[in-house]
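Let's start with one chain on its own, the form predicted alone, as structure tokens.
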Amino acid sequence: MDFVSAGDAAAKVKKTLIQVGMPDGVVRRAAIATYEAEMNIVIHAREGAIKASITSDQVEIVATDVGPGITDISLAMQEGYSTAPPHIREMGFGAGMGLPNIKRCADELDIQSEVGKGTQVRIIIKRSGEGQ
């Protein structure tokens, strides 16, 4: 629930990515959804990390959390799927896009989760796939 620190890995790793000479496509792509997964963090988990590796290929993201889990993957990759209390829908966040929108960012996407326990999502961006 730390909405204040809320988007500052996202800025890093877009930082980072502008400095080593990345495409733009795979910044933005890499920004988005590092944002995505830094929001579902903040909004669902109790704590949580990301962790990025840039090689000259591409870019992979690592976001674990220690939280409640996902009972349902594929219903949560559904557009407009949110399991956000209300409280945070009133904030502007939590409107079921953060998965489908990581999706549509990564060129590879796995997500590991067990119910009680947490969620790691991991996410491989490509510098060949930078058209995205």
Given for the second form:
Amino acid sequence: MDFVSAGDAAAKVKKTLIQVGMPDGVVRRAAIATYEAEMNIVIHAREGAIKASITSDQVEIVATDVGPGITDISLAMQEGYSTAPPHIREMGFGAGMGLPNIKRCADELDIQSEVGKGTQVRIIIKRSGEGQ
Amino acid sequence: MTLQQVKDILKAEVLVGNDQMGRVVTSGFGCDLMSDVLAFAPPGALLLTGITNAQVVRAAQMVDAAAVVFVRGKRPLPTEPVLEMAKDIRLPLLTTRYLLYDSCGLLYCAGLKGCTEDGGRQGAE
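Got the form predicted alone; could you also share the form predicted in complex with its partner chain?
Everything in the complex follows now, all chains and molecules, and the chain you saw is the first one.
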């Protein structure tokens, strides 16, 4: 787990969205959602990748990992629920806000997970969207 | 409120961004949970925290925070590239000996509003 470089992917996504002229609100929502997805990979998975696809009207973020998977997705979506270990909490994460934060930022959110294999989180942020 | 005013009120030391003390902060957000920062901190906020790792810089970057103040006299470990990361994205970092509650209280009394919708003033007047 490389906790120091975690966030590099989200920073790159944010920089690219600013360069292509996305509105501030879209940039902010995409940056926060990507960062939370990236932190989830760093905290929970063995390996993972984040792919961002940008078109004129939306940003799609797909975070795919090889890891333990999510046993109960609806439980993981609840604020405050977390399986992060204590040393992660001491660093300011693992408060059970990751997936709820992503949902708050996203116009569409799809989570597919298989226990013992891994998780894929697909996030759509629309230019015309109403997310925070 | 400018960062220079923040620096003076908190008797703070500037770790990064001495040339950016004219930057304006529009609200204050005191928190040690970075996910709460991501959920609730608006753009332009001053982030006050006792956490000093690299993820504070990343979280501040994602929410477009104006600057970060480390409280309780804390400063990043020299083994982590926190200062370099902040320099790269021109994020000012300060450190103050005041505790989190005291720091927030001093800034609030000086006019820096909070991040709740009513600026944290409901019931305080």
